[in-house]
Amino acid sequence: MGTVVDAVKQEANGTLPNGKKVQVVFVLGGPGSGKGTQCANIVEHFGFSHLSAGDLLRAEIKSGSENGEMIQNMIKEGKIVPSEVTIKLLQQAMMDIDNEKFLIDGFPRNEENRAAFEKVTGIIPEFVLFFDCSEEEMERRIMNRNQGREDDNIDTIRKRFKVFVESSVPVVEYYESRGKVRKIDAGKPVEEVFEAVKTVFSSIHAKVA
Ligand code: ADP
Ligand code: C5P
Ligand code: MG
């Protein structure tokens, strides 16, 4: 069903509602694995724009949107916000930002996120950067993050780890089975992790350019 349309969408690597074509890399990893930190480095060196799904959802709460209270409650519980909400924010941001290369950090977080994004946007990621880190280290990092986040407390962290294992790891496995995952040992110091990240982006850059 719809095979021609599907084929066109896949070939185009996704087109936004305003006709803009984009190239997307998903950045996944447990809470506190260093996704945001490394995305900032990638932006600086490789010309991508960084979209953190969590940051967009937090901005949506602050904006006083009608979904704000629902989002806030879900974040407090470490639950995953319905895809419809998050995808709209991601799509809008990709249309608003004058760039074609996007790092989408912290998305897709579950199978629903993954399938809905693909269906709605037709965007297939170039690859998936996966930060592999132990829970002990992630917990240490989050407890030291000091960004005043309501979900950076031990109770919510445990819930987020559970959601990560149950819902997000299967998404990584999905992409792994399609040869899309570039796995990075994220338990090392920031500079060492970035060296590994650079290797991945340098080879892709050469291929795409
Ligand atoms: P994520 O976006 O995956 O939740 P962050 O990038 O916000 O993770 O990092 C979580 C915390 O850990 C931040 O305070 C950050 O400064 C710190 N951090 C990030 N990477 C490392 C690293 N490789 N080693 C030690 N601390 C790190
Ligand atoms: O990625 P980050 O740690 O900033 O995400 C914080 C929270 O935002 C998650 O625990 C979850 O409640 C929510 N979120 C979501 N769907 C996403 C990304 C984040 O519901 N795709
Ligand atoms: Mg983050």
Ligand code: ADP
Given for the second form:
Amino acid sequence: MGTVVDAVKQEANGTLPNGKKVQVVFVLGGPGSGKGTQCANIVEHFGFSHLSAGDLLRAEIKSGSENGEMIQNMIKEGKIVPSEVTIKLLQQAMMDIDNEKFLIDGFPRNEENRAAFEKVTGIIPEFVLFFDCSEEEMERRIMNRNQGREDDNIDTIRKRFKVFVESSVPVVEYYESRGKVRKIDAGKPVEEVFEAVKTVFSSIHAKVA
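If the structure you just shared is the form predicted in complex with this ligand, then what does the corresponding form predicted on its own look like?
Next up is only this chain, free of partner chains and other molecules.
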């Protein structure tokens, strides 16, 4: 049976149901903070696998499975997909991919997600990579990249910012209080942002080595 000591031993590492040990980094940042670009760089330079909770949900819907139908119906009705559903998809993806190092992008979206993830998986993230960017800069970027995307109008963008501040910032604050947040100034040019990211990831490589 797991004890408090075992739980402490799990710090920063977790074991999946198939016995595989994994290292998880949560990647958080507002819409337009550049998370996707930097995740691609981290995958290329540091050998992590990139998991997006949103992509996994969309793939499950496309698969036509019973689970996918349930997810689609919930989204249609404007309901939030239960944390456990998203977590099980993340867990399954980590078991299916031949890698031990994972970037989980855009999750946990809120405190309930965070608590459920730790409870269901027993995994404590190595750290949280937080792309800190001003709303003005994120708004400018989103409007510049607007290629007819419906969700890229100014009102919708501002709503997304509001949701991010209300839901995701408390998650960042929770991990910050535990010394697990690595904050990146994401308002700088892409190359400079990646230099800061490299410093963070090089330090965990040194620790592992």
